[in-house]
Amino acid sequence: MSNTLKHLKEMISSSGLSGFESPIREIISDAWEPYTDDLSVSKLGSLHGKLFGSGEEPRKSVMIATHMDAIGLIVTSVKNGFLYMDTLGGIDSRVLPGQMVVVHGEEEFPGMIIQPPDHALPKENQSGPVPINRLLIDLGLEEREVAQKVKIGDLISFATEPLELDGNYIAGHSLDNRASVAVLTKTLEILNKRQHLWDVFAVATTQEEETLGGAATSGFALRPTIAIVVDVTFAKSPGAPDHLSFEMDKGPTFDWGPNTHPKLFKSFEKVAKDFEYSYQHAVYSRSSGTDAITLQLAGEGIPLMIVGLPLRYMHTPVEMIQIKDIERTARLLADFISQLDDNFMDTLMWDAEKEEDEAK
């Protein structure tokens, strides 16, 4: 098994959700301690590394942040001995019956998603999908032992077990967005065996799944010089749209839009051409939908990229990816940030100019 593999399958076990991240940042902090200078964490729990950079102080920084917090679901009820709950992030209900859950109360119980007959719901959810506040969870438990055990504000989990595919894929929950911090974990061990002159910031936020925050408060207590936000993107699966969906196996994607600096997108295309890197274009016409929309505007506001990862059933407790991307998108970062020098932000400054030259 891979070192990519084995990290990959420890931190897709654990919980972690939004707003609750303690679990998966201890493991984490862990797989990065033996690759960083420093490690901290925010007021609002996100994780910060630091890896020093070889250049003269003041040194310029770059960083990468990947957002550590996961989908769920909290209790909202306890009646008769089960359990009613709530999304923690975008769940599509149409998933979660029969699916088995963790619930984390005054001990971690076992438990299952059900959905009750059609006869005892009411007459408007006899057909089609059953909404969540229709859904119940049964732990097996006597009613008086559920509620003196679990309260509502609960967190819930999902229990599904990760599963190595042939291929080199693996599935499982959370992949969304662990997968991207797998890529940084890899990024930081390439990068020490190497020379860069800039400070390197590996940053997993939490929150991104509900508020954004952490990358927002991340960027403004850091202020790197550029940032580089990596996530998972739509993969091509039966039924998904051509032209917003994309390979699985062919590299990550390089994302064009609102967030994206255009100057900072070249570069990067440059680097994967030099080094004969395959991957992919993608847009977004308004917001990206990751931890970029905050983290681009925090203090005078930061250069920023944004790299996907073709991921599959995004949202669901079987997420699938390709390991070969995450680690071909380490090596990318890497090469990356090691050819970055003191006259890089040259060019990137804006040049009216020389644009509006360029547009006739």
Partner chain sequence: MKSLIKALTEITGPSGYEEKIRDFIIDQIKDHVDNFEVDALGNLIVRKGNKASNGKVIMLAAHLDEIGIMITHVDANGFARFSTLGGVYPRNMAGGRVRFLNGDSGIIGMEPGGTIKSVPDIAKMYVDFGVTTKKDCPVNIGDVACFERTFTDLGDRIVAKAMDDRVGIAILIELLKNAKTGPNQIVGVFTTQEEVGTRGAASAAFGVMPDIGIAIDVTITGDTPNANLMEVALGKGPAIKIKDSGMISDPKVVKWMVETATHAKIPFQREILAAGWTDAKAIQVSRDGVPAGCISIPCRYVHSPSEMIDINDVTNAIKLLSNLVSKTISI
The other form holds:
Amino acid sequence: MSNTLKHLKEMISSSGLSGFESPIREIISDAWEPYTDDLSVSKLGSLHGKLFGSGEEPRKSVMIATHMDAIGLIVTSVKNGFLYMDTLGGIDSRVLPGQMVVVHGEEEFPGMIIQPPDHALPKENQSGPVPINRLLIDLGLEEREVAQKVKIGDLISFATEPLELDGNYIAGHSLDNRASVAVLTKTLEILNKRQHLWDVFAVATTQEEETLGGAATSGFALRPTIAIVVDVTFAKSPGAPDHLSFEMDKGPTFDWGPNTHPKLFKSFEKVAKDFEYSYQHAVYSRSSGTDAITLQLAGEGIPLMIVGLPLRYMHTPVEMIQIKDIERTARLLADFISQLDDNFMDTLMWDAEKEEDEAK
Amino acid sequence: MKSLIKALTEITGPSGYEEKIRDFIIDQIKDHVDNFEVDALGNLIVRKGNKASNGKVIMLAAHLDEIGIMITHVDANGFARFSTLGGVYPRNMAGGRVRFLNGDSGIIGMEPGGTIKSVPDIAKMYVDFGVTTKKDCPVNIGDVACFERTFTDLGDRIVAKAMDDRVGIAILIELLKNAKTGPNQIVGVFTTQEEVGTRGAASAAFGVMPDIGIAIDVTITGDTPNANLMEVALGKGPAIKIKDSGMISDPKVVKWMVETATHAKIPFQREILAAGWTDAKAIQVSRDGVPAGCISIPCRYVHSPSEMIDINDVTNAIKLLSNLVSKTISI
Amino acid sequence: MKIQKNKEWRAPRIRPKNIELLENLSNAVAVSGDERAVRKIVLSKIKDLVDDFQMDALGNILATKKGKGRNLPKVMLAAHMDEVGFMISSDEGKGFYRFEIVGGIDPRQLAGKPVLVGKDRIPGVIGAKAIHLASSRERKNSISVDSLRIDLGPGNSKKIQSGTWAGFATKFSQIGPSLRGKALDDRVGVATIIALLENPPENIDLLVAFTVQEEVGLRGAKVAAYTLAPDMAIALDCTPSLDMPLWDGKENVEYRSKIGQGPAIYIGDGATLADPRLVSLIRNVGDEYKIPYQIRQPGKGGTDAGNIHKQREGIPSISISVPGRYLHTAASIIRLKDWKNTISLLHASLSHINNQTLKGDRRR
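The form predicted alone done, now the form predicted in complex with its partner chain:
Below is the whole assembly, all chains and molecules, this chain first.
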């Protein structure tokens, strides 16, 4: 089993829901410890790993942001021996009935999300999807024990075990965005053995699935010269529109749109071409749906690039991704960072006359 | 307490036009605090106590503004069209009256159309001042108004417009007057423009740079007939917010609040609010981040002209907040 | 019929190995028409416990355990080996396989589930469109089976032939007072019969049938009962407990059975009216032996008894079920004490069966 696979399996077997990232932060912290010069935790719980460059001070810095929080559920009521719930992050309640979960009450209780029988539902829910406020969780325990040991606000995470599939694929929950964290771990590992002039800020951000608050505040605290957001993107699968979805096993996507700095995008393309990495073009017209939304706006503003990992069935407990895509992306990022030099920022200068010619 | 809440709720102060209510508060607190200032967006920032080396700067935010309307057009016959400031629901407008900053009142009229039971859009509504010409209409484009409704005392339960968030204001005034600050500094911030997007709180937090941020606001309840499932009820104590649709309270702050309430035997409820948020949302992501939470007063019929709360929840909220701010905090 | 409690009687013990057997049975995938995996486990367990056994044309396992003496009543016990699941219908490349549902599964239970495909148990998932890509109008409708695929990953493209069966991949677990696993309907019945064969009553000839294709029409039971030609039959199954709270807080009056309230005795369901003499025998035994039981609410549904009682000249039949929540989904939940009481009630009832049992009054 590759290190990446092992690391990723450990991460997706852990909890760490949006706003409550402590369990996953500890795992990532252990993984980054050997590859960073300094590790700290932000006021909102993001993990900041610093790897100092070899350039002269004051050094420029590149921040790589990968959110570590996962989607999940939260207990809203405990009644009649059953739990009621709401979502943390965006979950289609149509994938919930019959899911195995862990309820983090006084102990970790295995539970199951259930769709009540028709006669227990109002008429409008008896066919068609049952809304989340009508779904229940059964812990297999007697009513008294449930009332004693679970309370409003307790967290509920998916319990789907990681599935290794032939051809270096893995399926499970929370691959969004632990797969990108695995990219970052690998990038740090490579950079450790390599010369790089710039400081590298590896950041595992919090609350991406709810508020994007982790990236906003870490960006403000670290004020990197440039930033790279790595997040998952849609892989081709049933129902995914062709123009918005990408192939697995063909490298990461480079995402083009207003959160992306156009010249930084170009320099990524150049590095990918020079080093012969395959990559795919993705476009978003307004907002990238990632940490980039707030990170770009931190402080005085940060030139930013978005790299996507194609993943099937995003925000379900059976997301699927390819390990090779993770490793390739890590090498690409390391190669990009290694070539950052004192003059790099000159290439990002806005130049009105030149822009005219370069317009896409 | 009730008389303070009555006075506060009867003042008109829609988002962006919080001057009257701010002046009233300054009058109330000026002799009890170390200093106060009004910032560029109109937030009233009040400091009390000195931060010791083991202390924290605690920002307590309650918003000054209430939902309201803004005149967009006055027609030839003196009817005034309007748009909304904050979450004004059309169904709460029927038969209502509004009062403008200058004291003028008008009634909300609606164009016919639809069925007798249907609620028209705001665009089909107007304010009728009882005049017949544009010249006689007492208001102009841009003038603002709020619901006009008197305070009603039902015993433990009290009802008024703008209980959101004048009850929070009342609590904060009470704290600034009487709370012990221990090693901490309380920065009471009476924020502006909450109802249009927590705008005042964002600027205030940037300036205050608190160690901890707490909003004091109202939350909805699930204790009325056929209400949506929500485990918050009037009279069962202040609600400690765990999550709303804009913020996940810092788990460390929640733990601190729960432990403090439990230890002091103050009743409390756990709040998960499916839709809506408070100033804490903006405070949390200020600068490099602020551990944030919220103490909510359960309130029925939020954003209607008759918002109902239980006075015992107010008393208990004051107790809880006094306990929170007066001791050494280890978060 | 008056029952006198036999003071010598001891309830058969459910030991960890019985639970382990149920675990293995639950984790095995045996969708209607492909009961191999369960048949293998059953055969290995019973071959030393019975006097003889055979497999018939449909794949039922039929076995006999004779009592002591001649002309003993022949009592058939039946439990079905099959479970609801899926069948692959075509390979669409890149790991995507189209599938059909086998048995009664609510399509709303499919999205986002791990599955196991074929005899090699190849892991896969039934994915669902990302919420970001589903419009709010789309989300007002259920996800159709037509739009779902079993995904084995691109590395398993062209690996599976159409016609291959697949099942939910949920792993069995014991949780506090409960057992949770897929296909407890009717692996708990299978495990119950095996527990009885370990403690066989000596006053009757026990004819057991582990049946196939129950979930697609009680098919195996039909030929099994014909072959065994018993004097009477008891179908052992798992019946739905629909005992959840109602959305509006009203009393739940359509619960079928309630979990934790003991074995559910059938008086009538959609397929069978239970023989009244067997009903009173088992109820009286329950009362005299103080074994809790409940009457399954008469109504829809059916067990193997539905076909057994109509074979040959007619076979007096009844069903007893362990109440189970969430049957025909990725996992069901039963209470361990309900299972124990089912075995006790059954064992004690069998010990009171004699040649007079069916001579009694049909009225209750």
